[in-house]
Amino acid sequence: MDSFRQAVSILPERLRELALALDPGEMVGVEEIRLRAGRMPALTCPDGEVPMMGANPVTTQEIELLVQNASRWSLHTVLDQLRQGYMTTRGGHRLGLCGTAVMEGGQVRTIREITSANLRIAREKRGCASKIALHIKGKNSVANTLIIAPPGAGKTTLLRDLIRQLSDCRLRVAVADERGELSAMWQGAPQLDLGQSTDVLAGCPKAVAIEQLLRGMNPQVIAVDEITAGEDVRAIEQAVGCGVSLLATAHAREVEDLKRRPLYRELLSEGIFRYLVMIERRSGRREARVVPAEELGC
């Protein structure tokens, strides 16, 4: 509930009061608060999206105020994040934004006339990766592991706890945190615990970050959240070739989805990963299981 209360502190007063009026049991289950101009505010819960009861439609002025609150009334300080469609707030909570993209040189320069906001509540689930850590960790090494699940299923939360546990076992873990989702950097400080022996390079393209981490930090493990480009694959191959272990995530419902995507098909065919972790939802709860890659034909 503390994470929930901290996250909603940036909401405009009317919406904040509605959120804080929820039953404590409801607060614990809320994963996101979604605001769309002219529509009822909604809550994303384990069973799906539900309207926030007793609320009037969200106004564009309220969304504008939310964005100003999230930036502490200094939008110019978060332009790098804003052009990527999100903002990180104190505590590691993430505010996703949609509206009209302003383009320049084929790149998004900023987003204006914001019409939708998604406040994702950051919660550390300490211990959620314990079974996985025991499975993939050797005496002085870690098996290359890929975590697979659809968006919003908890891949980043699981990876974050896995990083923390390995790091607290005194393995040197380096995190290539391109979008800041693992460390949740806010004003230069990680908002979420990644362990005692972890080094983070945030805001840098993964391929460049991996190369710099290899050169400068002498890691035993490198962790990345979502491989998205051919350059990432080349950098991963280089890291593995140097004897560094790899932890990564991928958006997919099953392995067959990955095999249809050239980037992952290449990684899987090369046998880069020894284990795949599948996150599944059962009876409203998420469960992670570790499967040897060879059993899945990878």
Second form
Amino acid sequence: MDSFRQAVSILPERLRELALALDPGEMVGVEEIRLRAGRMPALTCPDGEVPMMGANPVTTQEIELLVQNASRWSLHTVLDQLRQGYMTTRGGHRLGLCGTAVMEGGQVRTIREITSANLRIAREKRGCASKIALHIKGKNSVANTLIIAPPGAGKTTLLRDLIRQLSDCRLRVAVADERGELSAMWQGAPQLDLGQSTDVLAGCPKAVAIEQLLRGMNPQVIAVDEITAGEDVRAIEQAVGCGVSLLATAHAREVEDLKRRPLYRELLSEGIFRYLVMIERRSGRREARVVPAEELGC
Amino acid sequence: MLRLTGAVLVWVGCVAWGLRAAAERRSQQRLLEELVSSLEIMERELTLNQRALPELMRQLSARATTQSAQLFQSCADSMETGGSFVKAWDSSVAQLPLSREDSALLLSLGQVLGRYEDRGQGEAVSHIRRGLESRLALVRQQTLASARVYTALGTAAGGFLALILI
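Having seen the form predicted alone, could you give me the form predicted in complex with the partner chain?
Zooming out: every chain and molecule, the one shown earlier first.
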């Protein structure tokens, strides 16, 4: 509930009051708050998207104010994130944005006329990775593990708890936290607990971060969230070649989805990952299942 | 004796009025000087350090010694409590003892700060700083002249009234 209150503190006053008027039981279940200009504000709950009752449509001014609040009236400090369509706010909550992209040299320079915002609430679920940690942890090492699930299924939450548990077992874990979602760095301090022996390099592209962590921090385990680029794969291969264990996540519903994408096909064919963790939703609850990569033909 | 005392009091009052008017001009000059130097720091912090606005406002408030401290402090407080920076900036600028031209220059800055990339903001701050600098040069000249005039006027008027009373 505290995460919810912290996340909604950046909403414009009218929307914040609406959100805080929710029943405490409802607050716990809210995963996202979705705002679309001219539409009713909506909440994403485990059962899907529901409109906020008694609300008037969201205005573009309200979305603009939300963006200003989220950046602490300092858009220049979050432009790199904004170019990628999101920004991380205090507490590790992620604000995804849509509007009109301003292009420069074939790349997104910024987003103007923002018409949609998705505030995803970051929550710590301590202990959610206990079974997985038991499975993948050896005496002084960890088996390379890839967590796969569709967006919003809880990959980051699971990875965060896994990092914390391994780190508290005195393994040196280095985190390449490009989007700041794992550690939720805020003014130099992680807002979310990543364990006793964890070093975080936030805000840096994953490939560069992995290289720097390998050089400077002598990690036993490297953790990265959402492998999305060829450079990430090459950096991962380099890390594994150095004898470092790897924890990573990827967007996919099942292994077949991964195999269809050249980036992951390459990664899986090299047999880097020993275990795949799949998050599935069963009767409204999420369950993580550890499967040896061999069984899935990876 | 009573008349003499009254005349002295009138003379002292007029001199004080003259000195106060001169001091007001000087304090307006000091405020402008501090605003110019604050904008110089603001420009540097935005472009070189990409400082976030709440921290920048606190930093400027801590080093300020004139009413500009209140301007920066109230903006920082407003942002920390989820309020609008633009509203806080506008209302705080309106409370400063500035001429209409100086206020207009500062108000335009509220529409830029925190809304654009660091380079764009730096350019806008620089532009407004240069505007304030030329206003400051004018105010300096006026202050020098008017401070003497007010002091002399107060002293002379006080002496004249005192003579009439005696």
